[in-house]
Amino acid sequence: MDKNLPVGVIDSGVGGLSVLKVLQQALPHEDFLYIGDTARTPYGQRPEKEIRAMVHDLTDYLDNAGIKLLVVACNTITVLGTESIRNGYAFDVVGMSKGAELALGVTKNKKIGVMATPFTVASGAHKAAVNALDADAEVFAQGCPDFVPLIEQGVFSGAAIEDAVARYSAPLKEAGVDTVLLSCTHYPFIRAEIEKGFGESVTVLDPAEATALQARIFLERAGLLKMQGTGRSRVCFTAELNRGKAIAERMLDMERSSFEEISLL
């Protein structure tokens, strides 16, 4: 594997840009090839068979383009399993961290909330990850189907966001959680609104930093880590390029990023 190849990053839309931002910071010499499937977002409310077919389109594109590692910047896709996503390609796959260690290191009452897409919640993956480390911890998962469509539309604050945060935080507040994992990469875009909705007694966590660390560790161990040069990011969307670029401005180093619209079909 050529260490000069880019690191591939995939997401169902613009949410993974929050992960790409952290990757740019953690791996400043690396090039990235990001694909956000804005033509078919959101994934989180679709059947598993349909999600798998769309993910295959993304990974085929990246395999043809040439990458040395794939970072899945989407919890819904990660739930499919990294080996399943790899599906025989030459590159390895790093999925989104479930944040179990992070949450257990913060919580005081061992009541942990998870905000995610309905598909991710139904998988039970985050509860399993937390309980594998601490069987006594209680995990309360809340599906938040309205968040992704709003964020994809570029809505990050205002009445619609406040209403959605109030509805989705209410069951978690009632459960008495003191820690909440943002288990969808779109949600960091509205982290401030979520934190405001929960109040100071609840800590809101983004697992993206743990994901970037996992990617760095893999590249180091594989002898693929670039140690010099200024990395650049090629950011691709499958629809609505201008909207995607406008949202990217909230997250990325734009001087190190280029943008284009692509077709996967």
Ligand code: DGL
Contents of the next structure:
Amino acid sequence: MDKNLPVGVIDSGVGGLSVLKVLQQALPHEDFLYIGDTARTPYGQRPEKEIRAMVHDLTDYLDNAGIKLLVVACNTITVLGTESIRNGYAFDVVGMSKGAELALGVTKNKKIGVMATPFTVASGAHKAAVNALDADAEVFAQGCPDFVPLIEQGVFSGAAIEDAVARYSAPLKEAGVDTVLLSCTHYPFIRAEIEKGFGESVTVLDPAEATALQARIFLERAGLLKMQGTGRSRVCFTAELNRGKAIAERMLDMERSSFEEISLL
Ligand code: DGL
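Here we have the form predicted alone; I need the corresponding form predicted in complex with the ligand.
Following is the full complex, with the preceding chain placed first.
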């Protein structure tokens, strides 16, 4: 495996840019090749078979382009299982951290909320990860289907977001959670609104840093970590290039990023 190849990063759309931002900081010398499938977002309300087929398009593209590691910057894709995503390719796969250790380190009452797509919630993966570490912790997972379409449109605040935050936070408040995991990579774009909705007694957590750390450890152990040079990111969208680029400005170091529209088919 060539150390100079980029690290591939995938998401259903712009959400993974919140992870790419953290990856750029944690791995400053690495090049990244990001694909956001903006033509087919959102994935999180689709049946598993459809999601798998779309993920296959993304990973085949990256395999042809050449990458040394794939970071799945999407919880919905991650819960399919990293080995099945790897699908025999030469590169390894790091999925989104479930944030279990992070949340258990913060919660005082052991009541943890998970905000995610309906697909991720139905998988039960986050609850299982928390309970594997602490069987007494209670996990309350809330599907938030209205968030991703708004964020993809570049809507990060205002009445529609406030209304959705109020609806999705209500059952979690009712359950008495003191900690909430943002288990969809789109949600950090509206983190301030979510924090406002819960109020100061609830801590909102983003597992992107834990994910970037896992990617760093993997590259170090495999002898694939780049130690010099300024890393560059090639950011590809499958539709709506200008909208994607405008949204990326909120997250990325634009000096180190280039943008293009690609077709997967
Ligand atoms: N950003 C994705 C996640 O972390 C999925 C959003 C979607 O396509 O529904 O789950």
